[in-house]
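Next up: a single chain in structure tokens, the form predicted on its own.
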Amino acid sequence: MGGEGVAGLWYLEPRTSLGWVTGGTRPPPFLSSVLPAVPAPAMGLELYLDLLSQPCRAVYIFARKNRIPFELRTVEVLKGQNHSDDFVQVNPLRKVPALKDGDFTLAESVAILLYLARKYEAPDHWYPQDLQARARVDEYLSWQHTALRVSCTRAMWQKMMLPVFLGQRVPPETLETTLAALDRCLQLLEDMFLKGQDFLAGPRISVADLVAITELMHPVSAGCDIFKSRPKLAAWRQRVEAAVGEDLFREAHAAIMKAKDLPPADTAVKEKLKPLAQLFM
């Protein structure tokens, strides 16, 4: 007779008289009363990402850097794939990133990053156990949603995506206001979070730095040289890239850095993206 197989799966060898080859996750009926049931194997981790999205890039870099095994499920937002029936089953909010871990699903990039850090026991510096060190990370993650996120996204869309991809004119005064708001956010980033330390929340890189750098690469992709007049911020960027690994950093940002070369959207795509365009104007 056979026995217990790899990862606790029951199997019977093909030489048995009953002819079973592999028996799935349950023992044959005549053994069920004497052998404990074996749970079904968990499905692998799936990450639903579009690397044109800054929070998706943060999740991607974190998972790759920490050697977390996952299946990449690409969701192209510009094609409206986030509204497909299949994706809505994973994330009813219709946003990326999204996570599926067996039967468990999760939305929102910060929640996903912290879930991965805890489940896979990432090195402590990513999300420290120390109460006050962790609070510094949380402080940045709470601030950035309505500050740097908004300014960086609007700058990229107003300077590149709206006029180049969608063919929509952006009034100069609108772009000027957006870039001024971005500059104020960058000053706060330096003065309140970076200060005189190497990284945003302390002496080592954390998820706060990943979330920040991926946001800043949005206006960079549109031609905004936000680091030129800010040597402190430029030095921080170099430290983040070195900590992540330059190859991984370039890989994660390859798509957004080529976004300026996207062909103009057709009428159908423009119609789908109209609500998004209005949001960033």
Second form
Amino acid sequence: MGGEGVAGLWYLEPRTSLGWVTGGTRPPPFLSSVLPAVPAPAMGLELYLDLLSQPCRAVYIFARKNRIPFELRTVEVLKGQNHSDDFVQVNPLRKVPALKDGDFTLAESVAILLYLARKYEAPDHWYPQDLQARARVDEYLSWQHTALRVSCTRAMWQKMMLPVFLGQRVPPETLETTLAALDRCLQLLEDMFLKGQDFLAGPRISVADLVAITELMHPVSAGCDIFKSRPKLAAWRQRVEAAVGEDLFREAHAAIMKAKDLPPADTAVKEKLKPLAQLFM
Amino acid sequence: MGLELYLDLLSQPCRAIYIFAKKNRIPFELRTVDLRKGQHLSDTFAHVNPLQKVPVLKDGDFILTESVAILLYLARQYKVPDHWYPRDLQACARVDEYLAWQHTALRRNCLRALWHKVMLPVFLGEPVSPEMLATTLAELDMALQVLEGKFLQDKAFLTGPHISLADLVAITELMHPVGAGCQVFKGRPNLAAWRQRVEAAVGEVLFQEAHEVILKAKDSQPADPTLKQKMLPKVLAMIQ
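With the form predicted on its own done, generate the form predicted together with its partner chain in the same format.
Every chain and every other molecule in the complex is listed next, the one we just looked at coming first.
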């Protein structure tokens, strides 16, 4: 924030002058005619996130870990805030995460992660220059959309959100099928991606690991003990948490880990979320 | 052994890779994996890709799955013209955004349209209820609206003034319901004009060659009972 000349001072030192508030507001009209025209301070990077959402957590962790300066704009999906007029301007697809960088808006967590990695020149290991190493990250980021992402979302919603939050009964056979599918995905994660490596795409942590770990915390938050009897995956989880930093990891997951304590939704919310709930059955 | 691409042009992502490689004169050995003959389920192919899916790239010992990853690898390895995957930060992000969105949106709907309208009944002898088909086509319609309204808008191509990987991936997807007899461009003049531009940029001959197989999908020979038994659960999982 800053500004040149007299007008800038009004923005920076409001309380020592005539006491009006800054934050991108213009001086009162009676002063506009004597002050030079100064554009409102440009808004920096804004990240529209709901930490209840897996891809939002991946973006949050990445930005914080790499000390990328941003304004956090919380969008609570369970309250329908993704349908607000303001948010639809940012992302007409009405989904989180979304990014706004000046006039530039961007949806899709994978696109956002890569944009941030490039713009802020994150350390190479996050999205390596080496062609084959990079291809391994791309391969994971592509595969996960219709694989781990789907089974983690379904598991969490069917085990917890649907019955507890929305009061909707999920037939035991449905939940069983979902957990079996999750189990198969986890096996693929271990056999096809992790294999004997320390991280999913090689010896160092990359955006692939961030995307994966934040997915896995979804069923974990619903009480699915997915790391039990999977020592390889559990060890990988420890490494990812250590690489990210325990505090940041815990902070990013505070909301989802408390999701099981959410009070049941009221009737209005239940009605609004019905179509969303149908998707997860 | 040089670059090998394991493809079946019946599959949308395989067509995108085929067109991209040919257009950019990338030298490769085409290894056809005939899905309708169950060749993807063979032990030999399992050595190439244990997930039993196409497309697959094999470059010496390096094996890569996932069409988006393959397209990006080829673009970088063979240093193709910038417009395919621009260096410019924001232009590149627009391509990434499309490539991410399409997995669970247009891709899914185009796949379901083909299988519900043609492949399940004709190839696997599994009837599909009119209600299910109607739902699928309605969902496809919504995806087309997003394609036009959010991505294409009034631009020449999906992510800007020049053709990119996003357009290749999108057009090959749309040819799936076209192959099933769905008139996706009817009543969508903007989209139809974009299609013309993409075909012209790719080259008519190459475009037609890549789409010969899908355009004859409705003439698929019914699968024998053994193959049907093997394929049906996998197909149902794939199109869910």
